[in-house]
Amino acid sequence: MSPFRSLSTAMVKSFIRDKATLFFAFVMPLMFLVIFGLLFRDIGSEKIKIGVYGDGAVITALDRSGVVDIQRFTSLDDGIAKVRAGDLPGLVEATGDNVVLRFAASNQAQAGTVQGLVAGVTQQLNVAESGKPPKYDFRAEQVEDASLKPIQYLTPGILSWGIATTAVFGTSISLVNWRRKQILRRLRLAPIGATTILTSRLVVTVGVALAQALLFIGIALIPVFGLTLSGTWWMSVPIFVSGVLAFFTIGMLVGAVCKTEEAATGAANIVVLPMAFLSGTFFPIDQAPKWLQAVSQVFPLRHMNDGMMDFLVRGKGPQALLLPCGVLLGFTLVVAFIASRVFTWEDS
C-alpha cells in the first residue's frame, strides 16, 4: 500500500497547489449553479399579464382564476396599442354577451396561452348558463411534488458536467504532465505496476467528485434556492460512481493520445463542453430536433445527466439504474480498452 499512498498523496497535493484547477473543478460549475439558480428560481411564479376592456362574467372569471394580472383600460385604443407593442400578450374585449381577444401573434407562446386560457373560461361560463351539466369532467393535476423548483432539475445536470469537467481535464493533464517530465518512466522502473497508478489517479478523481457533490448539493439544499431531495437520493450514487469512471477512462484516453498540456486542454475541451450543450446540462434536451436526441444518446453525460435527475427529482425505482448505469459501465470498458492500446510510458 506505501506505492499507492505515496502516489495518491502526490496527486492530491498536486490538485490542492494548482489554482487553476481549484477554479475549473469548484468555482465555475458552482458559479453556472448559482447564477441559473438565481435567474430560474422564481419561474412559474409570475402571473401571465392580460388586459381588458369593459366588464362581465368572463372578466371577473378571469380576474379570480389567480393565473393572471388584469390591467383594466379605459379605452380600447390604448390596450390594443399596448398588444401592438409587445407590452402585453393580449386584450380581452368584452361588451354584453360578446368577447373578442385581441393578441400580439409575435409572441408565440404567451398568445397561445391567453387564448386557450380565455377560451376555457368562456365555454365554462357557457355550459354554466346553459343550466346542464357537463358531459365530460375534466381535471388537471401536477405529477410532481407541488414544492418542486427549477434548482432539482438544474443542479443534477450542473454537476455531472463539473464532475466530468474535472475527471478528463485533470486525468489528461496529469498522465500528460507525467510523460513530459518522464515520472511514468520512473515509475515504471520503479516496482510499481501500472494498476497501482492508474488506481492511485482514480481514488483522487473519485475523491474531488464527491467534495464537488457534497459541495454543490449543499449549496442548493440553501433556502434561497431551495432543493428538494426526492426519497430514493441515495440510488443516484451507482450512477454516479458509474459516471466518475466513465470520465476517468475518457481522461486517459485523451492523455494517452497528446503530448503536451496545451494538446490535452485543447482535445478535452472538444470532448466536454459539445457534450455538455448536447446532454441536457443547459436546456432541456427534449426540446431539441429529434435526430439531435438520438445523436446525444452515444454521450454518457446525457446518461449520467438522466440518471440523476430520476433519482434526486423524479423519486424513481431500482429499475432506473439498469440503463444508465449499463451505457456508462459499457462506455467505460470500450474506451478503456482503447486508452489501454494506445498509452505510452514515455514520448517516442
Contents of the next structure:
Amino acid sequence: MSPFRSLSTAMVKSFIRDKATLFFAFVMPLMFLVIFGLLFRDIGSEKIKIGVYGDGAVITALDRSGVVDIQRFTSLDDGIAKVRAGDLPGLVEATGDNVVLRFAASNQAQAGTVQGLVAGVTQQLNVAESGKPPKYDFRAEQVEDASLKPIQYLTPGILSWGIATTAVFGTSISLVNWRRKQILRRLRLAPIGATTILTSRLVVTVGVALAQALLFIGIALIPVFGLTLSGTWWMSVPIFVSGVLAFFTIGMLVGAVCKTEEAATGAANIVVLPMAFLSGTFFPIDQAPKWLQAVSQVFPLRHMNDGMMDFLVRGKGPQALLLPCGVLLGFTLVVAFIASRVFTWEDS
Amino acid sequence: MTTPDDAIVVDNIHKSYGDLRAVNGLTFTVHPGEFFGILGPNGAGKTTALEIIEGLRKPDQGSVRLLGHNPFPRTVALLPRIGVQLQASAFFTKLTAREQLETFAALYGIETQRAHDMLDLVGLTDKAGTREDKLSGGQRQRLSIACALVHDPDIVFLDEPTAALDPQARRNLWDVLRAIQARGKTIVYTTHYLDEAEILCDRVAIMDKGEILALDTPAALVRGLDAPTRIILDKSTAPRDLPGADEVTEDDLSVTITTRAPALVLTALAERGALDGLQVRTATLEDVFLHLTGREYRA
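Form predicted alone done, so how does the form predicted in complex with the partner chain look?
In what comes next, the whole complex appears, and the chain from above leads the way.
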C-alpha cells in the first residue's frame, strides 16, 4: 500500500469507528432535515376554504377550479355562523340564478381573494351563457418563482451546514490530536512529504462530505419530503468541491492555532455556529433584514448555500457558478496561506 | 576516539530555551551495534539531546553526524535508517495494534508481513486485533517500540521505554531490547532505572544540567567510584576482629562490615567458618549516579 493510501485508510477507520463523530456528521444534520422537512412540509400549499349553501353551475365551477376547498352547508344560518366565527373566509349562497357571497372583513386579504375568485367564476359563466366569444383572451402561466417550498431550501442549507461542520471540526480536531499525540512527529520522521499528509486528509474530508451529500439528498428525495432536483443539479459539484476546500482550510487554521482538542472544539463552534444561523441554513436568507443579508455575505457558508441552492433546486445556468466558486476559492487561498504561516509540527 | 564508521558523533552541542540551558556542550560518540544509555535526573536535558540527534531540533551550536549525515534539517534519505520511539500515545485513534504497524510500515514502503513479525518480536501477536485504547500501559510501550522498529532501522532511539511499567513488563521489555541488539542494531536509550542501565547498556553517559558528568561502561564507572564493599553477616556468628575491616556496625539482626579490601575480609571469614547469612554488597551504578548528581530532591 502506498503511504497516501495507508494514511487515508487509517483516517477513514478512525472516523467510522468513532460513534460521536458519526453522529455529528450524519445523524444530527439528518435529524434537522427530517424535523424541519416534516414540520414545514405543508406551508404554502394549503387551499382556501370556502363555505357553500345551495347548488348550481357557479358552485360546480368553483369546485372544479381546484384552488378552493369547498365545505357544504345544509343550513344557511350554520354557514353564516361559521363565517362570523372567523372559521371560514366566506360563504357562497347559490339559489337559482342568484349568487351571494358573504364574507368576514377581519381577514381582508383572504376576503379579497375569495371575492375575486367567486366574481371571476360567475363572470366566466355569464360570458359563456351569452354565446359571444370573449374579446380579451386570458391565459395563466406559471413561472419558476423565487420562493421555494421549505424542503427545497432546507436540503441545500442543511447539507452545506453539515459539510461545513464536519470539515471544520474533523480537520481541526484531528490536526490538534495528531500534534498532541506526536503522530505528526512520527510522520515527520517517516520518509513522506507534508503534501502526502495534507492530500490524504483532504481526500478523506471530501469523501466524508460526498457521503453526507448522497445521504441527505437521498433522504430528501423520498416522496414524504418531496425534494425535486433541478435539471442543472450536477453543476453544484464545483460549488460542493470549493465549499469543502474552504471549510477544510478553515479547519486547518483552527487546528494550527489551537493547542488542545477542547480549544479546537470551542474555536470551531465560534466559527461555524454564527455562520450556520446567518447564512440561510434553516430559513431562506432573503427573508432576513437587509443589513443581515449584507453581513452574511462575508461568510463562505452563505455562498456555498446560495450556490448549492442555485443548482440543486433553482436550475440556474453556468454563469451562476462564478460568484460562489470565486468567493469560496478565494477564501480557501487566503485561509490556507494564513494556516501555513501559523502551522507547527510540534507544540512549543 | 572517532572513526568514520561511528553511528553517532555528537560534537559540543548546545541548546537553550530562553534562559534555560537545556543542553550545554555535549560531546560523545556511539559505535555501531552499541547499546548506549543516557541517564540523568528529570530536566537533565536527555530528551532535548535525543531530539537534536534525531534531527527534530536544531542545536544552537555544535554539530551532529548521524550515520555520516547531518540530521537537521530533515534529511529524507536518513529517515528509513533511524527508528524513534515516541510517547506511548503516538498511535492513530481507534486503530488496532496490527493496523498501527501496517500503517507505519506502508509509510516506509514495507510489506505487511514485517508488521506481523514486529508484533511477534514484542510479544503482542495475541493483541493484534486490539484497538490502541484497549491496550495496557506495558502493551502500549511495546507497541510503540514495535512502531519504531517496523522499518528495520540501523539506529533505534528509545526515550524512557520502561517508564511506568510493572516489574514483569520491564523484564519482558528487556528481552525485547536484547533481541533488538542481537539483530545488530545500535540502541540509544534514556532511563531512570539505573539497575536496568547497568544490566543492559554497553556504555552509559550520566547527564545533569545539560552536561555529561561521566561516560563509560557501567562496570568501569562503578569501579571508578572506589566505593567500599559492605559485607553483612548474621549477628550471632560474626567475629569482630577482622583484618581489612574499615568499620563495623551492627543492628538487632546483623553485623555490617565496611571494607575496601573485601578479598581479605572474606578469606578471613571463610577460614573461621563464619559465613552464615553472608551478603556482599558492592557499589552500583545508582551510587555512581547519586555521587555525581547529588541527593537533593528534583522537581
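Residue numbers count along the first chain shown, from 1. Note that the rigid core is defined as the largest set of C-alphas that superpose within 1.5 Å between two forms. Note that the structure is a prediction, hence the values are computed from the model and not measured.
In this overlay on the rigid core, residue 239 has a C-alpha that sits less than 2 Å away from its partner position between these two forms.
Relative to the superposed core, residue 177 undergoes a Cα shift smaller than 2 Å between these two forms. A displacement of 2 angstroms or greater separates the C-alpha positions of residue 85 between these two forms, with the rigid core held in common.
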